[in-house]
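Shown here is one chain on its own, the form predicted alone, set out as structure tokens.
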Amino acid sequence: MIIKKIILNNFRNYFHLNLDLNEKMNIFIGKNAQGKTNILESICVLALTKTYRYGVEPNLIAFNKEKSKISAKVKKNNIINNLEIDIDQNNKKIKVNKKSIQKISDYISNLNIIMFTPEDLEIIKGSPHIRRNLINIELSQISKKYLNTYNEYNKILKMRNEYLKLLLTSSLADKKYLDIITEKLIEKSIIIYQERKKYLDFINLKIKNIYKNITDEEILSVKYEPNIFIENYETEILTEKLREIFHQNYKKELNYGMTLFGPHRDDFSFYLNDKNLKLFGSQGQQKIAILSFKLSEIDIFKEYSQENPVLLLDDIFSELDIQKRNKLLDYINKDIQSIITTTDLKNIRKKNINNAYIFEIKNGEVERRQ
């Protein structure tokens, strides 16, 4: 996939911005708080219909404006599509080639992105919810089956939790109905478990070499950690295991009034030479581990959709030494469109950015270097 052009109207600090992008590397240079990250965020909103930042949706609209708009020309399978998202204080309107799209699940995958931001250190350091959110976003971009299954799972989970509370308080509630809901939940759970396991197995095929190429050291791996012990992911075996777990823990779940087992409580961890990076890794090691994870995803996206995603990298050079900066660019400089932000290009080898479009940003004004 290639973003040929992006246009912003009243988005964050951009009242109007019209940019033609390079099909390979694009670098935005500027001091902090000038608007570099806002460009990446606009692409994220265009791809996923929401920002990666928490709790800031109303702030997407420029100060004193009522609406904002993001539009882009995106090449997918050699066809140019016009994507648009209109944002007001209450909702978003999505269009593809001027045609309104009502369901987000029908829109996702028109633009696939892989994004790294400094906040992504929380993927290692933060709560399991952050890691689950990451894998849900990535899988939802490339698999409609996963996206639909995950949405259905959450609806059934909510229904089951509500009925567990009802069973505890009402003598009229029937446990047989809970069993029906549980069977539906198990069916969706198995698909989610299998897809997540497959995805993280694919990551592990790639991540070790990427990390080693950038750092010249150590072995990185990712460990999938469901909140139940799973030896075998075959559908029939996993179905029986989940039935047994829910049967054995019925009274416990009844007392808590919630579902205690399932993929909504999954986690995964990063290990460097068999040591948990959350506990033993430096900030630099954690940053490169997450970058390696994101770069590992490129081949997965291509495998699923036959197209490379667009790579968005925010402030990637901070905390990396000269050698690691250049090795990272060596890896990125492939047949993929990348959009990178940085405060400077010090100690970057010219050969790594020879064909890049380089933009300078100051006070929301963007100018391409000639």
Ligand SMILES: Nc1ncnc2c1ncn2[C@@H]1O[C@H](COP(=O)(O)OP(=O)(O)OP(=O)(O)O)[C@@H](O)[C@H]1O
Given for the second form:
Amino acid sequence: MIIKKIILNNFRNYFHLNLDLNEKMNIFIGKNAQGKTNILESICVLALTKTYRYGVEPNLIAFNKEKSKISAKVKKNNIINNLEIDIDQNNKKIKVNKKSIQKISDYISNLNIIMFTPEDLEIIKGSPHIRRNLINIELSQISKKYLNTYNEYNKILKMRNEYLKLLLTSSLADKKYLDIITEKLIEKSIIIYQERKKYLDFINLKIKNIYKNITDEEILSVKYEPNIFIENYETEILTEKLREIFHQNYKKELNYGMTLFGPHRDDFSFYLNDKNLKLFGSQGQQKIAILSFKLSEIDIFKEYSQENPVLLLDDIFSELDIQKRNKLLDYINKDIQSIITTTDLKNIRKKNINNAYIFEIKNGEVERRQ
Ligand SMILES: Nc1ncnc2c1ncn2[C@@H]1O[C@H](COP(=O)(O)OP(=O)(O)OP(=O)(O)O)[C@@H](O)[C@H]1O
Ligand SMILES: [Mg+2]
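Next, give the form predicted together with the ligand, keeping in mind that what was shown is the form predicted alone.
Every component of the complex follows; first up is the chain already shown.
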């Protein structure tokens, strides 16, 4: 996919912006607080209909304005689509080629992105829900089956938790009904387990070489850690296993009033050789590990959707030494469209940015320099 043009109206510190982008590399240079992250965030909102920031959705509308709008011309399968998101204080309206879209699942995948932000260090350091959130966002972009299954899973999970509480307090509640909900939950759980395992296996095929390429160092891998022990991911075996776990832990779950087993409690970790990066990694190592993860995803996205995603890299050079900055750029410099922000291009080799568009950002205004 290629973003040909992006237009922002009253989005954060941009009042009006109309930009034609390069099909390959685009670099935005600016001092702190000029609007570098805001540009990438606007593209993220356009792709996912929400910001990547964890937790509460921050205010995307420029101060003192009522509404904001993000629109773009995006090339997918050689067809150019017009994507628009109108944002007001309470909701967002999505249009593709002027036609309103009601369901987010019908919209996602018009624009696929892989985004790196400085906050992504939390992917290694932070709590498991941050890692689950990452996998959910990525798989939802490329697999409608995953997105729908995941939404259904959450609905069933909520129902099951409510029913567990009811079973403890009301004599009208019936264990047989819980069993029906449990069966449905198991069915969805298995798809999520299988898809996540497949995704992380795929990452492991790629991540080692990318990390080694940039660092000349050790061996990086990721390890899927579902909250139940799984040896075999075949549907039938996994179904039996989950049935048994829920059967054995019925009393326990009843006491807690919630579902204690399932992919809503999954996790995964990063390992350098056999050392857990969360415990032993330096800041730079962690950053490159996450960048390597994201770069591994490019091939996976292509495999699933036959299209390259757009790569968004916010403030990628800080904390990296000269050699790593250039190796990273060298690696990115491929067929894919990338949008990169940085405060400066110090120590960046000319040959790595020869064909890039270079923009300067000052206080929400953008000017092309190369
Ligand atoms: N809703 C908003 N309306 C207007 N301005 C906003 C809004 N939200 C944030 N800003 C401002 O946008 C400016 C640019 O923010 P941004 O995060 O894009 O900066 P940046 O160039 O990425 O800086 P840094 O190098 O520090 O990461 C900040 O001054 C911020 O106060
Ligand atoms: Mg920033």
